[in-house]
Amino acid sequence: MKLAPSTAGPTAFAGGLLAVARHAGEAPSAAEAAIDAALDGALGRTAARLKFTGKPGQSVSLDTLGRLPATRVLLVGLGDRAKVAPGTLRDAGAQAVDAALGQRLDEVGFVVPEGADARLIAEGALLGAYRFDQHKKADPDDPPARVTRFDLLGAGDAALDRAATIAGAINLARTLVNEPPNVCTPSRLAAVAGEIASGADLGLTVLGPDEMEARGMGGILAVSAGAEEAPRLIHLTWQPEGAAAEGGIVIVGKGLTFDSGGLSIKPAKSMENMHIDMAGAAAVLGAMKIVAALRPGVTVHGIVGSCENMPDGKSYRPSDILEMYSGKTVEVLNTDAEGRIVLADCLHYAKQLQPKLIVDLATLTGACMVALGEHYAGLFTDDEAVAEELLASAREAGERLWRLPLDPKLAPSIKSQRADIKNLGGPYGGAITGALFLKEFVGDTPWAHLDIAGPATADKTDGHIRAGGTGYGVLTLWRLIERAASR
């Protein structure tokens, strides 16, 4: 779908669907009034009959019957002007796309409301247009509807270029999460990293099993031992001219492209969606795609630890003791607590880059979903400044993030009698003990862990959030990088 700025007045837009917005408790804008006048008051009468008050998600749609160049008009609600959030505007853009698709109209014109950020509406349109349907056979008698053009009446080119970059990166992350594990393998993630780095002045290092063996990365090697697919540690680097290699931001993603649970095998039902266990890696690659395009003035490293966790005669076992890249030893109690073992080696690798901050993202625990539900990610850190920075970044990005305690009283539960630590804590606070395990591998480096098990996927479409992989984390990571670059 092509985004395009337009200086056309609302009553002059010649396309399929013309969308206009209204805030709750406010009179119709000049654009809405002009459209209503051209329709002989039909829009206002229909809105009143349907009790349209401008609440978010509300809409009124009607055919213009030739009274306007547009085929159909859509009135959408934005809610209270003082409470409009980034997600509200993205949802409005997606709402317009959905309405056009429902009517098989291939062009949309959206009147940008006064004071609104056109970029967010454009992002929402592109996110709303996303479909993961490449594995479906098209019906030649009923081809899928497509919106080919989205005009923003009153927007400029720069805002739309930026929107296309950001939405494109989120949609890349969504696709990686949605792809089946026979397509999205560790080598596939490495290839995507190569595409991001190519021609963008990003450095790329990819470690395979031999390089991991030479470095002593006992964690990721153990988890991947039962798989035919070889593991990959992927490291993308953006270093702006004049910036130091040290002191930047490192973002780290868990990249389990399929998780059977290993010898501690999951029930069949729990294995059905384990292609999504690399959503943290997808978020990192999506954020690095934005970095490659927009070139922020701060050093950024993106690290992905990717492998499969499969049962086999070579698989690592409950009761094994692993020597990690850091030199710490880990007693394995459950091979299905594998993400933290992979991340442990990645975090020690990240720590050696001497960054100012490390942030990891992982679909780590079901316990976090029990605590927060499906729409919030959990934030764990013992650094107040880091917590505030991430919470502010998520809020400004329009993603839901909630801080949970990194409770030191639970730390003894991961101590082992046979090794330095074990990969499972007690029966309670599983999201916390998972985070405490990761903390063992960052030393004194400022660090935060985002458990994204809930919002990494969605069961159903909700505004600009589409069913399936959501691309959660890309926006928060990019806003974090933007804030760091502005200092």
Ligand code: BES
Second form
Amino acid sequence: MKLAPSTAGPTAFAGGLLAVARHAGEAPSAAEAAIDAALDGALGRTAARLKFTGKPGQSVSLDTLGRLPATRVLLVGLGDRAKVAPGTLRDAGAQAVDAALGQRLDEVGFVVPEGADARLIAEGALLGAYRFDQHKKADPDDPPARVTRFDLLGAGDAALDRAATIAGAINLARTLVNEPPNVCTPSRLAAVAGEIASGADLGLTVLGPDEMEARGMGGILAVSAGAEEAPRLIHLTWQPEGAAAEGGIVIVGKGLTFDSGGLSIKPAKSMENMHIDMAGAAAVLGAMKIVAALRPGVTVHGIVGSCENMPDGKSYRPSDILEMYSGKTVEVLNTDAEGRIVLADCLHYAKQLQPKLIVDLATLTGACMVALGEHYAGLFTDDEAVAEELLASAREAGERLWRLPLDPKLAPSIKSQRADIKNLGGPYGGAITGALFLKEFVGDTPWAHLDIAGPATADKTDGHIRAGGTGYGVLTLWRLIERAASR
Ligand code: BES
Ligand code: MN
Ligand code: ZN
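Having looked at the form predicted on its own, could you now put up the form predicted together with the ligand?
In what comes next, the whole complex appears, and the chain from above leads the way.
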């Protein structure tokens, strides 16, 4: 889909679908009034009959019957002006795309409302047009509808370039999550990191099993032991000119390309979707793709710990004691609590980069979904300033993030008789004990953990979110980086 700015007046747009928006409790804009006048008042009459009040998600749509150059008109609600969030405008852009697809119209013109950020509407259009259909054969008699062009009536070039960069990175993350585990392997993730680095001024280091062995990364190696696929630790670096390698931000992603549970094998139903267990890695790669394009004035390291968790004669076992990269020992009680073990080695690696902040993203626990529902990610940190920073970044980005307690009261539950700690806590607060385990490996470095098990995927299409991988985290990470760079 091509985004294009346009100075055409609303009634001059000659493509398929002409979209215009209205806030709740407000009179029609001049653009809507002009469209309505060209239609002899049919838009206003239909809106009144359908009790359109401008609520978010509400819409009215009708054919122009040749009274306007456009084939069809769509009026969408944006809700109260004071309550408009980034998601509201992204949803409106996606809604226009959906309406065009439903009518098999391939061009959309969206009248950018007064005071609205055209970039967000454009992002919504690109996110709404996203499909994961490359493994499906098209029916030649009924090819899928496509929107090929999205004009923003009243927007400039710069906003649209940025929208294309940001939505492109989210859609990359979505595709990585959606790809099956026989395609999206650890080495495939490393190849994607290579594509992000090449052409941009990013450094790339990839560690395989031999390098991990040499460094004593006993955590990721143990989790990966039962798999045929080789593990990868991927490290992308953006260091702006004149900036030090130290003192930057490190973002770390869990990259389990398949989590069977290992010897503590999951029941079939719980295993069905476990190719999504690399969504943290996808968010990190997505954010680094934006970094590569927009070159923020702050050092950023992107780290992905990637492997498979499989049952085999070579698998790590419940009751094994692992010597981790940091030197701490971990008693394994359940091989399905593998994410924390992989991340522990990545966090120890991250800490040595001497950053001012480490943020990890992981589909870590089902317990986090029990606590917060599937639309919120859980935020864990000891540091009040870091909590504020992440909550503000998520709010400004339009992603749902809620803080949960990193309460040391639960720390005794991960103490082990046989080793320094164990990889399983008690029956309650599983998201918290997972986070407390990770905390053991960050030392004094300011750190936050985002448990994204819920929002990493969506079971149905809703607004600009499409069913499947959501790309959750890309926007929050990018906003965090932007905020750090503006300081
Ligand atoms: N990858 C899973 C967590 C998960 C569950 C992500 C559902 C997305 C949707 C993780 O590795 C896992 O298996 N966690 C266990 C931890 C338990 C063994 C302590 C869980 O949540 O049951
Ligand atoms: Mn698991
Ligand atoms: Zn997992």
